[in-house]
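Presented below, as structure tokens, is a lone chain in the form predicted alone.
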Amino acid sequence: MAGVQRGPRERMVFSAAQLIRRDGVSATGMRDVAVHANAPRGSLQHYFPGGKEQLVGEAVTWAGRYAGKRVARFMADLAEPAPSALFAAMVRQWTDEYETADGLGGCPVAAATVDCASSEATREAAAAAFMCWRAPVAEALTELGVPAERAEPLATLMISSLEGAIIMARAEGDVRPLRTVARELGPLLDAAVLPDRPTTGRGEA
């Protein structure tokens, strides 16, 4: 996302997503977002009259759309057109971050789901965000030869496995759970491909 020019509103939504994935919703204050976004504090009320709940909802929505758009990029860069290779690319995004940054951030959608379970608006935003992510993954699996009736269930499996591995990797301070889930889930994903669309994907991240 480097080099993208954003206005103050877009910067605050982006900053909220980054702070939520690092610190969680409860520990992310509106002032923290304004400072991180280099935006005037008074602009928070102007752009987000619904307060923190609105800002969190929009940050979660942004995160879901971003994750969904990344799927097309992963598909375009695949050396091997296989479901396991797609999943490995999804995992690699996180292992690369861990290895180049001071630590691994979490997923803002998952963080908001856990921290704001009592907020119906945030729950709905998180559910929609996961759908924005799941739908492109399912479509990609279909393109890779997975039957349409299995594409969405497997997309759900991929995303939920990745989310769980991210949490474990953060807890353990190691990318091993991420590499493990890519390796172990890859063969299952490739086995779902129709017989007339053989693939030889790699599960390693």
Second form
2 protein chains.
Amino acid sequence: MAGVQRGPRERMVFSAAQLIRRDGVSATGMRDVAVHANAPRGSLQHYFPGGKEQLVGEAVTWAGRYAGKRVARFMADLAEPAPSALFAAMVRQWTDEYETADGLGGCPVAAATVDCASSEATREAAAAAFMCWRAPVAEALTELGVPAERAEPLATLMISSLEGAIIMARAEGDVRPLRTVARELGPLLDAAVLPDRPTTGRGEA
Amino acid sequence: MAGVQRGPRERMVFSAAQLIRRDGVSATGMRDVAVHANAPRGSLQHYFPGGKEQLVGEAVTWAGRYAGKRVARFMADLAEPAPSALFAAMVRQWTDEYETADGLGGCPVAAATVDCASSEATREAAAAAFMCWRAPVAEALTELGVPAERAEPLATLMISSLEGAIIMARAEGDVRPLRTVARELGPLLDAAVLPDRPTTGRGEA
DNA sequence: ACGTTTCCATGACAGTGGTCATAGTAGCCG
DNA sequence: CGGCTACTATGACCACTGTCATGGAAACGT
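Show the same protein again, this time as the form predicted together with the DNA rather than the form predicted alone.
Time for the whole complex; same chain goes first.
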């Protein structure tokens, strides 16, 4: 995975995100995070004097940044430059995980949102994380030929569908919802591409 | 709300769903449920000998049934019989709540899914709840003229988008994502209606 | 009236969580 | 070496949770 050896602090943030997305925020204990990160428990209060709220916040922020960076890599690896292909890549990241690891993980940002209505700070971190994720998606859409005024809404729709499908897939224990949204939403996304700007080449149809 | 005075047992299930969808499963204590339901604490072990897992399971099941029944009512109240109108009604249920109560609630089924990967029983209850919700939506879509083979996938897409938008809206503290998915997904849904069968289901215009 | 079943009340227990206090170690600068 | 800072270690505290045990109160059939 990313950041295997990056100092105890980042390892703890990473582990927190990992555990949160699997078990939820409340079910993830600080001690568990230290153990999972192979980090000393005493470092928790040293690096995160703000306590669990700070750790969760940083994990959520990290997850948002990570998701944003992934968008750039998806764009670079796209076989054909179409919005549907980008969305398919985003979805495939999850279906792949569901097939390798049997444990069906979720999105840490969603987990923090669902589980932390109490903490205003965490809620704001989640909102920022979603923005860090949505902005690159919207930018990618414009690069793919989607008009600027539709890029942001469609990015919101993509992330919403993906998040919801992740939840349904976890509940069902099957990737069906993920594949379904990828298949059903693709045409809508491609139809938003401006016809007079066929975006670097190979056109569909 | 529904079921204000229906015996302590149902009140507790209802209150559990209410609290779960606001605070998450782990953050919702059994004692809180009893207090919120104006029910005696001693009744918990009497009505729910299976403990918290049973209570959460019934709350999730209740929520699924509730969502399914709402679909029928939405269909009855539709001004114009189009899939986009049904989806808009489903979304409006949430935007309305966000504007009346400042506390932004979530979906209890999603909360249970995110927060209870540990419990297999809860996961299955969530899967069943999603099915109890998706089936009426798919059926409604066919009534509205969507071909049978596309009804289920589109229902999955609708619920996924809605769930994801709920999460994003909670994070942002704004209904923007909800309105966005309703607006962006509407045309796709209406485009799935068979042209030669213009809304056969109800003759009302 | 009596007993049995259903339901309610309350206190205790064991476990766990986050957090704090205190003390120990490593490294660097004088 | 002394002092200072960064980091690690560990144990204790307190609040809280789900669960259980025990006992009381209605309800109701007979």
